[in-house]
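Quick heads-up: it's one chain on its own, the form predicted on its own, in structure tokens.
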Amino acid sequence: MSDNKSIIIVGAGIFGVTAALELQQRGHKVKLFDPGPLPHPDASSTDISKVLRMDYGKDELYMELMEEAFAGWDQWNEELGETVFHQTGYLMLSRDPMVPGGLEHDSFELLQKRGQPAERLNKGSLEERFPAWNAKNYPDGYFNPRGGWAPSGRVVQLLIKECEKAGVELHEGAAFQHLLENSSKVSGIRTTNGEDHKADIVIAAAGAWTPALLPHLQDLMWTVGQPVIHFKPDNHQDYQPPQFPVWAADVGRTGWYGFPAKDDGILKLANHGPGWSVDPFGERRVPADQEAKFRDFFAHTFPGLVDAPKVADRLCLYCDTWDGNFYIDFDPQREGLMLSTGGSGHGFKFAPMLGKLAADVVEGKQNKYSSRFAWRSRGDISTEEARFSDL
């Protein structure tokens, strides 16, 4: 497509903004729909942070999307007014001796073959290093400076004001109810409140709400939920950068991951596993039995952490798909219907790509990742399973 194109977005997280913000500064005219308030308070994006990182085993095309996404935060560190991407590192342990095959040994080789700086360690140097860490249990892993976090609800906040600045049409606190379609063919959304609004194409960017709201991807994607729980240390400057970056304990294998105390001294802590089915629209709450599980996982890993107070919780709404994979593209059945969803607990750290992957499908024009994204029944493809978390 070379002709601009009026656009409706539905959902303003990091899918919908990244898209918005794009598709409008490449002259179509964008209405971006979302429910509100914004940053929603629900969506997977608002939080205080998410892992930047592109270790992904042997996956090599996630880790050159997420070079060039790097560069892209870098970026917006200079455009956006104040720091978005804090490069602590990301620290990659496992509790045995790295071998092919497994997460942190086939990251680290391609890594290596990339140029990338990762640095092997072993007990001795993650003792002198990183002395949180209980190193008995560790003993193998590796240091990728490349890596660290962003405080992802304040960026998707930043973006939406870059998005009114460029002239996107913001129409927040206007609930998607359904499509307007004439057979095969969507021209538009009906709103909560009886609005219709018409687009040459609908975007559908809901993150985990979008199995619900489209009923007819359920088959592709799901909601499912994932606990997190913040913990306040009394000396959280032990566990702030550089002796505690950004890390993974064996994730592949157990889930684990976390991140530095903030200067308010909050570590925000989460485990990744077959989490739960939940409904988007209903009550979030994380069972009471993982406290203690996180704790246990304290006292094999972080000794001094035990007795650290809990101060929150929150299940983390994912909109998992069933290879692990994004969807943008457009709807084969649906004209006029397009997908940006399915981040799968891995989508945010491509912010800066996002956008640029959205609107080259929306003009047809082909990029090298393109075919991962693309439209597929459950089947098609064949993917390794390195999707793990919120990282």
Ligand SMILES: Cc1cc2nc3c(=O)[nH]c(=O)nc-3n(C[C@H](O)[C@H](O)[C@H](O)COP(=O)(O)OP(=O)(O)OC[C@H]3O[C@@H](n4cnc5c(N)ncnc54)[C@H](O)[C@@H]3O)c2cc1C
Second form
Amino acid sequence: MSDNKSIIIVGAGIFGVTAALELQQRGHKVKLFDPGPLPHPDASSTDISKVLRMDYGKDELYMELMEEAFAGWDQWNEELGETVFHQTGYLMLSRDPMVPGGLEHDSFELLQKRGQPAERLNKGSLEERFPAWNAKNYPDGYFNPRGGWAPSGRVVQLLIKECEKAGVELHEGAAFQHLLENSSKVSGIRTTNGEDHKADIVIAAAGAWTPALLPHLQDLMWTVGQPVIHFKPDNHQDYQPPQFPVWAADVGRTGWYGFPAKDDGILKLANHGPGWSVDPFGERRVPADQEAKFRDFFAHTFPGLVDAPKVADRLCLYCDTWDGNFYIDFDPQREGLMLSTGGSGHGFKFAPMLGKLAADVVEGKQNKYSSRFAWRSRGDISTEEARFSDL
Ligand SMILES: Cc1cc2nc3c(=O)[nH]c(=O)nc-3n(C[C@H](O)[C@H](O)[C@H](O)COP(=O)(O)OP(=O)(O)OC[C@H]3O[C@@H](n4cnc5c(N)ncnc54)[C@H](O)[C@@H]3O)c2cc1C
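Next up, the form predicted together with the named molecule in place of the form predicted on its own?
Below, the chain from earlier opens the complete complex, with every other chain and molecule after it.
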């Protein structure tokens, strides 16, 4: 009797698409549902760029997971027919000398322990190698050559093609409305166009929409809006690698991080902060006072960009979990329901591993990461400390 399952996945962002591809390739029958168009314009995964880095303070599990994910990104650069991992390196700078307990210090220490070729920088070497920076404000930090960015929306688009090639049944334009349940067993979904679809397992991978679609999760995860602004400096070549890689500016304390200008001249700046609680189905607007804050940051750190024209902004949504870790596991209260969600602002970079993690759960296989993403109730002390792994 084959162990292959029929599986419904709700949501075709990076968590859903990678699970669909891996499960279909392992022989399961997968149906993927999303209101579309795909990649969905409001999805968190749909953006011009996401940071790929392994620098996670003293959290060795995420660093190790990212080491494996980087090997996957290298492979995708070979297999997907275009460059999806732009390895510019990752610049992690501090506004004060790096000290134990600080994100920069602890990341650098762990990188060295794991034999990663990160190079310590000081004001002089920063000025010389990365001249766009106002070096006097960043006396310490390091450059990790193993890091960069991915065109996230394009990656989702390419993986959806891989899903269709693999035989995933794509239901673009069909949105999940509610679960089909008899007593506590989930047997499928009803879509907003009134159709019922049955399956052995339903995987909820609807990102920031998940707690709204499954309200019983609202104690564990919620939707938070974060600001992103695109600028178009005249001299965008000055803000391109190697002199301008992906960077983080004392991010543990300021939230500022950003990207090199793309060849079309667009330079993205983002801030990871407390954000705003938003309704995922509601209007998304970057508060009017944000542009001034973004320009104040430029004045402090990249004076050459302070007057760069703004060309777009976006309120992108996190599905924030209470401890900052993903949920990739079955719901213990609802047999047949599984989650792969809770990216908490840092999930995209693990794309080459996310599908494997979800498929292992479906097949009841343990791996060295399972316990971090396993179902846990709020307040489980063991995961409480992990909160600093954001971004
Ligand atoms: C501002 C910002 C910056 C970020 N920067 C980074 C970064 O630099 N590096 C990094 O690693 N991560 C980053 N992240 C996090 C990353 O983007 C997310 O963790 C990841 O993209 C989440 O993917 P997802 O598949 O869970 O959700 P999404 O990509 O949002 O996909 C959810 C899907 O569910 C679908 N859906 C919604 N409702 C329904 C329904 N009723 N039925 C069926 N489908 C439905 C949507 O259409 C969508 O396609 C950032 C996030 C934000 C918001």
